[in-house]
Every structure is written in structure tokens, then in C-alpha cells.
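As a starting point, one isolated chain is supplied in C-alpha cells, in the form predicted alone.
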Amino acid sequence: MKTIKDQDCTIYAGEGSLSQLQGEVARYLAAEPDATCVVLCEQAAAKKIFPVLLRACPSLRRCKRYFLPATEAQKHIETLLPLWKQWADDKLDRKTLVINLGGGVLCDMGGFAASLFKRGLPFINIPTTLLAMADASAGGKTAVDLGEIKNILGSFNRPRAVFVDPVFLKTLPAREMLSGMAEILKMQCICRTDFSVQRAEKIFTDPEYLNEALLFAIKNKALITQQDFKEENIRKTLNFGHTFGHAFEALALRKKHPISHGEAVAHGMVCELYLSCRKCGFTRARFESFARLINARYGSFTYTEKDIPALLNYMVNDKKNKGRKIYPVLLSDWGKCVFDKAVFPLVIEKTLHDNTKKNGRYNA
């Protein structure tokens, strides 16, 4: 087990890290007279993940439990209103410690709910998916969507602690694992100047290397967010693949054929590397090698020419943009990010058109 500091948040990562939870909760309750603790759990996965939590921290059996339908389609304030009403009825106060147990959507929503209720409750995150472990474990972002626009309502608010224990990965289906691998791959692309596609392939085939890469992702995300908590500078690099990826994710949700966040980011990285070749001198050979890896592991994301205006609209409305200009994260080389280069929508549209065309459909 490793301990990583993200400012005033402690991240316990690795085998057995969940065993530290009982002590963390006990220290909080001892330090805060009349404090209580509650658990907010992802509804769909509760039967699989809740017993794991209680085995590691038996004292939580006495805690009040709440369950949230935490899917991307339900990641809205309206979903949180009944929860806030329950919290008000149960008289939760500012000393109530909220333990968020679930995937990335649950951690986002639970952190957001705790941040707003009575102007802020302390919370702990226990990510239970590989994606959440790689992405939501560090950085202190909380958010919900507004309509089809992702994560546009949110706050920066670090949890007291995060527990990243691979014991939960035993409950995950293969597609969920692939989703998390995309975020781990993203961190390799933006942080490793010695990145190679050949070595990256081991993320998908070598469990030991995957664990190393997960720890690398958590450590480096914590380092980046310590330098730039409010996303005014270097933290923007963490959005590599997300400008296009969020648009793909929103379009798929609208068409009622949802894809996972990780799948969307994987396809988004391909598009942003293609744009990097045009705008930043990223080599075509490296782009093609990476694109082949993504295509082999994630297939392709298809969209029609009629979908391009909607994709552009999603990107223009992205929270990171200014005016009508779009700011995707580009790479001049592996580990060398360009995050402040404005790209006009016409250039983005050309990128979307330039993807492989087949039978009137485009493949990202």
C-alpha cells in the first residue's frame, strides 16, 4: 500500500488500503464531538460492493445508508433532490462525514451533494471502478451534468481521504476495466516523455503492469492538481481526449446507445492526436500507431455527417472554452502538452470530417 498526499487529502492506494478506513473514520469521530458518519452507495452495484466495505470496516454497519442511482443518464441535480430531502429529514449537519462508495459518477455526484448541503459536509471517496480509481481519486472535482452538457455544474472540493483498493476490481466486467484503462493510458500519454505504444499495450495484458500504471496515474494527477487546483494552468492537460470524448459521450447518450466515459476518451484522444499532427507537429507515424492500438482495443465510434453540428455544439459549450473558440489538449510529443492553443470550430469540423469514411458513416 502507498500513501499519496493531495494537499490536505490523503490517498491510500494499493492492496489492503481499505483496511485503513476504520482508523480514518475513528479519528474523525473522536476529534469532532457529536459527529456522525453516513454511507452513500451506488444503487446498482450495492449488492457487490457494500459487503466488501463492511468486511474492511465493520463499524460502518451502524451507519445510516443512502443509495443513489448513479449512471451518466441520471447525473443531474434532479437526481440529488430526493437525497438532499432525506438528509434534511434525517438532520445531517456540517459535522456529518459522508462516505461515497461507487464509481466515478457516484464519486462526482456524492462529492457535489456533500459540497452543497448546508454549505459543505466533509466526505471520503472510495472509488470502486478502475476508471474512478484512475480519474476521481485525486484532484477534488465534483460535478453533475446540465442537460446533455457534461460536468458543467460543480465545485472544487477535496475529500478528506480516498481509498483506492484493487479488491473492488474483482467485481468489474471486462468493459468497465477497459473504460478505466483509457484514463490510465491518457496519463501515460501526457506525463511520460518515454511513452511507447508497445509498452502501453501491457496495460491491457499484464495485471502487474496495470497496477504500476494505475499508481503512476494517481501520483501524477496528485502532483498536477497540487500545482493548479482550480484548473487555471497545467491541470488543463488532464483533459486530453476529453474535448472530443465528452462530445462523443453526449451524442451516444442522446441516441440511446451510451458508451462508457473511458471509451469516449479513448476515441477523443485519437481525434486530438490527429489535430496535434496538424497544429503542433506531432508525428503522423506515432499518431497512426496509437490509433491502431485504440481501434484494436475499443473498436470505433461511428457518427453520421448529420451528427457533426451536434458534436460541434457540445464542444463549443464545453466548460473549458472561451467564446466560440475551442481549447482541446494537444501534444507536440509524448509528455509535452499544448493546452492554450485556440482552435476554431471550422478546424474541429474538418477534423471530424477527416476521420475514416465508410458507407456514409465516420469512424473516430
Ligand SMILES: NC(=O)c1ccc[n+]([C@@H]2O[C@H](COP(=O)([O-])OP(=O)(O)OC[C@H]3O[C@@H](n4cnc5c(N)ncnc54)[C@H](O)[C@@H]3O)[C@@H](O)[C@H]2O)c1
The other form holds:
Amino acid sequence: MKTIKDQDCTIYAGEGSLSQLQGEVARYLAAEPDATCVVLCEQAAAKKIFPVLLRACPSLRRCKRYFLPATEAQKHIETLLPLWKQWADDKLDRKTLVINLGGGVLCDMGGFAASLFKRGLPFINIPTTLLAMADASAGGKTAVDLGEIKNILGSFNRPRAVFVDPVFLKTLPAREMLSGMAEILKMQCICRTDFSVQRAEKIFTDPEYLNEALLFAIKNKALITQQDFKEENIRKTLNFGHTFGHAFEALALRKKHPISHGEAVAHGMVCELYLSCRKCGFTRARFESFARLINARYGSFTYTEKDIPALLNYMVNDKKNKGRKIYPVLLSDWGKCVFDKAVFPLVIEKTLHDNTKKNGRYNA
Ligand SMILES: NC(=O)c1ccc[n+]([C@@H]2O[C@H](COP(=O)([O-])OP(=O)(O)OC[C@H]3O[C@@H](n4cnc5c(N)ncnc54)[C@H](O)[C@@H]3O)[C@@H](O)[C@H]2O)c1
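Please supply the corresponding structure for the form predicted in complex with the named molecule (the preceding block corresponds to the form predicted alone).
First the chain shown before, then all remaining chains and molecules of the complex.
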């Protein structure tokens, strides 16, 4: 097990890390003698993940528990209203420690719920999907969507601790594993100047390498968020693949054929590298070998010409923009991000058109 510090948040990562939770909770309750602790668990996966938590931390049996419907379609403030009402009825106070248990949606929503209730309760994240382990559970961004606009309501608020234990991955469906692998791949693209597509393939084929790459992602995210917590500078690089990716995710949700966050980011990275070739001198050969990897692992994300205005509209509304210009993260080379380059909507539109011509297969 490894311990990684992100300012005042401790991330326990690796097999057996969940066994540290009992001690963490006991230390908190000893320091705050009148405090209590509650568990907020994702509803859909509760039967799989809640017993794992109780086995590792039997003292939590005595805690109040809440089950939140936390799918992407329910990632709205309305879903939290009954929960906050229940917390108020149950007299949770500012010292109540909230333990969030679930995937990235639950971590985002639970962190947001805790941040706002009585102006802020302390919380711990226990991610149960690969994507939440690699990315969503740490770094202190909490969020819900507003209508179709992703993560537009939120706060910067670090958890006290994060427990990344692969024990939860035993029940995770293959498609969700693939989703998490996309965020792990993203960290390699933006942080490794020695990135190679050949080595990155091992994320999908070699469990030992996947573990290593997961740890790499956690460590590097912590390094980046320590330098720039409020996303004014280098933290923007973590959005690589997300300008297009969020638009693809929102469109798929609107069409009632949702794709996972990671799948959306995978296709988003391809589009942003395509733009990088045009705008930042990223080499065509590197782009093509990366696109082949994504097409082989994630297929293609297809949409028609008619969808382009909606996709553009999602991107124009992206919270990272200034005015009507769009700021995707581009790469001049592996590990070298360009994050403050404005791209006009017309150029984005052209990229989307080029993509439809190739049916989502840039390398075709
Ligand atoms: N805050 C951040 O910095 C940040 C970073 C990246 C992504 N995100 C957010 O994360 C969200 C995506 O998270 P996600 O990919 O974890 O999706 P998710 O939370 O929807 O979980 C995916 C699916 O896995 C199921 N599940 C969870 N744990 C399981 C387990 N152990 N066994 C079996 N099934 C399990 C869930 O029920 C769900 O159906 C998005 O909303 C995205 O915006 C946030």
C-alpha cells in the first residue's frame, strides 16, 4: 500500500488500503468527541460494495447509512434535495464525517452534498470504479450537472482522505474497467514525455502494468492539484479529451444511448489530438497510431451532420471557456500540453465535420 499526500488529504492506495479506514475514522472521532460518522453509498451498486466496506471496517455497522441514486442522468441538484432533507431531520451537524462510497458520480455528488450542507461537512471518498480511483475521487472537485451542462455546479473542496482499494474492482463490469482505463491513458499522454502507444497498450492487456499506471495517475494528479488547486494554470491539462468528450457524453445521454465518461474522453482525446496536429505541430504519425489504439479498444463514436450544432453548443457552454472561444487542451508532443490556446467554434466545427466523414475513424 502507498500513501500519497495532496495537501491535507491523504490518499491510501493499493491492496489492503481499506483496512486503514477504521483507524482514520477512529482518529477523527477521538479528536472530535461529539462527532458522528455516516455513510453515503451509491444505490445501484450497494449490494456489491456496501458489504465490502463493512467487512473492512466493522465499526461502521453502527453508523447511519444513506443510499443515493447516482447515475449520470441523476447527477442533478434535485436528486440531492431529499438527501439534504433527511440529513436535516437526522440532525447531522458540522462535525459529522461523511463517507462517500461509489463511483465517480457518487464521489462528485457526495462531495457536493457535504460541501453545501451547513456550509460544509468533512468527507472521505472511497472510490469503487477504476475511473473514480484514477481520477474522480481525489483532487477536491465536487459537482452536479445543470440540465445537460456537465459539472457546472460545484465546489473545490478536498476530502480528508481517499481509500483506493482494488478489492472493489472484482465486481466491476468490463465496460466500466475500459472507462477507467481511458482516464489512466489520459494521464500518461499529458505527463509522460516518453509516452509510447505500444507501452500504453499494456494498460489494456497487462494487469500488473495497469496497477502501475493507476498509481502513476494518482500520484501525478496529486502533484498537479497541489500546484494549482483552483484550476488557474497547470490543472487545466487534466481536461485533455474533455472538451469534446463532455459534448459526446451529453449528446449520447440526450439520445438515450449513454456512453461512459471514459469512452467519451477516449474519443475526445482523439479529436483534441487531431486539432493538435493542425494547431500545435503534433505529428500526424503519432496521432494516427493513437487513433488506431482508441478505435481498436473503444470503437468509434458516431454522430451525423445534424448533431453538430448541438455538439458545438455543448462545447461553447463549457465552463472552462472565456466568452465564445473554446479552450480544448492540445498537445505539441506527448507530455507537452498547450492549454490556453483559444480555438474558434468554426475550427471546432470543421473537426466535427471531418470526423463524420470518416465515421469516427480518423485513421481510416
Ligand atoms: N471530480 C473529478 O475530478 C472527476 C474526474 C473525472 C470524472 N469525474 C466524474 O466521474 C463520473 C464518472 O464516474 P464513473 O465512471 O465511476 O461512473 P459511475 O459513478 O456512474 O459508475 C459506473 C457504474 O459502475 C457501477 N459500480 C460502481 N462501483 C461498482 C463496483 N465496485 N462493482 C460493480 N459496479 C459498480 C455503478 O453502479 C455504475 O453503474 C462523471 O460524472 C464525471 O464527470 C469527476
